[in-house]
Amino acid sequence: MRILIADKFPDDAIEELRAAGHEVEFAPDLDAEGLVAALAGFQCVVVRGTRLTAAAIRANDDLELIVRAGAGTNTIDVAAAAMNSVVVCNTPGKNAVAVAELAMGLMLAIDRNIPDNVADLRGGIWNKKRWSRARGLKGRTLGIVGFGDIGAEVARRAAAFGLAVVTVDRSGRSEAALQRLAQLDVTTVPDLESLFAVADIISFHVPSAPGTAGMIGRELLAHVRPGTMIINTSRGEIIDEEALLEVVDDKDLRVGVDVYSDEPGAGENTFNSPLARHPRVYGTHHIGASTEQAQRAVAEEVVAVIQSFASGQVRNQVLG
């Protein structure tokens, strides 16, 4: 196959699909509007963070196979690509640890201030007495929303901390899910509006999906407690960025963000965002997935993906 790879990804990995027998070209440097053009004559796309639009899957009639790596597809057109008789697949479970890890560096860094005392004493000011007031984690109870398997590793680690670790109870749930609830010692509420109700922090592992969109909004917002840590290491779009920062201040809640839902995406740029200028959030550039465990079995996921769609098997389809 001819296989354009349009984002970063490790050079052994390009190299163990050339030895395989693909032509491989690596662009990490194009963007949506250059993938429109760079697509023709390529049967397979991969992609991490570039948006792959409807324009660019139209664009190419030669386009088999759009890989992406990593697990959420929210940056590709998927019907487009249905449409089109594109298969799309991703690499689900594979950066797990990696943002459960900076989940909970969010949740200690908040709690302890340590980004705020970074900052004093680079600056030349000591103020221990004003940063020594932690509430501490010990006995909190986190709120897990969306427990697949980066939930499940967040969860793991909060028991380490001596968090107590609820969820919502959600029917369908495979005997396999169940049985990781039980060995996680997980308590299950029956919505989220309960799950606020109880939480002292808040963490958000769900997709980007019509029915996930602004969930973080008004009418959830008023059942969250003052005092209270949220956590989103999801994607941007599922918090109403106006109606949270609309209450942060009045319920005194501490927010720790990995993404924003209208982040400019790779590489450097300007970003004018209220959410994370505002003192009491806590903001990272999107890196929930950005280390190199991670991106070494995301790697080893999108070659195993394509090796199987040359010998004529689907592997971590996601449908339209």
Ligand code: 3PG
Given for the second form:
Amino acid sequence: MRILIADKFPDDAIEELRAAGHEVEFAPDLDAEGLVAALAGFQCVVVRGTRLTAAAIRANDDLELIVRAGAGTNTIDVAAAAMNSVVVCNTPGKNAVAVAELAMGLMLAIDRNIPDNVADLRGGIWNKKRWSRARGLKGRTLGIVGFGDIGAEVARRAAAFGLAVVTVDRSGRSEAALQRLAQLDVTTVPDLESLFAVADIISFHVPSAPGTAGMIGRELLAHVRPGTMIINTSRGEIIDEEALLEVVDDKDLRVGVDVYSDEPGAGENTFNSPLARHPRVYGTHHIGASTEQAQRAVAEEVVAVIQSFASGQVRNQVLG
Ligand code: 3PG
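The form predicted together with the named molecule is what I need now, so please give it after the form predicted alone.
The complete assembly is shown below, putting the previous chain first.
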């Protein structure tokens, strides 16, 4: 196949694809507009956060396969792909540990005010008195919203920190998913309101989808207990950022976010997010999946997806 890789991707995985007989072009700096023309003549495109619009899909008749080197497919017009008989696949679970590690890192950073400690020291200020205040994590209750591969990895790490984990009970869980909850000693509560009412820390791990967009709005935030820590390493769209900012001071919330509703893509940009700039918020640059280990695992899975497709089999298909 002729494969266009339109995002960062490891060299050795590119070589592996070439060795398997594919013609690979590497263009990591392409953006959504650039992709419309750049895709001409390619049967397969590999992307991370680069947007794949309906226009790009419709304009390229040769396109057969879109591979998302990661989990979230909100940047790909999956409906347009289906309409044009283009298969969309992803690499679920392959970066779950990396995202969970960041979620734990944000919890610790918030509890100990690590970024502010560092900022003071870099500014030549020693202020042990100011920063010698932390609540501690042991014995707190962690509410995990979205208990897939990432939620489970967070629960595993939370257990080592002595956190009690709760999640929302929902119908339709497979036997394996129920077993995983039991193994990880996770308690279930009937709904999000109940979770918000008991959790000291709430960590979100749901995909961006019509049902999750804006799911955390004014109504639910009314149930958040004062002093709660909120961690979002999933997608910015799931939280009504304006509503969160309205309560963050009054409720003494501490927030750790890796994702934003209007975040720029890869690379450098200006970004004036009121959420990211708020002093009670520690933000990172959507780096949850960006460990070498995770990117290696993701790249291996991308190669497996492409090789399966080339031999007539579809692996990890994402349906709209
Ligand atoms: C994902 O959806 O896999 C993660 O959010 C990582 O996204 P990225 O590959 O754009 O960093």
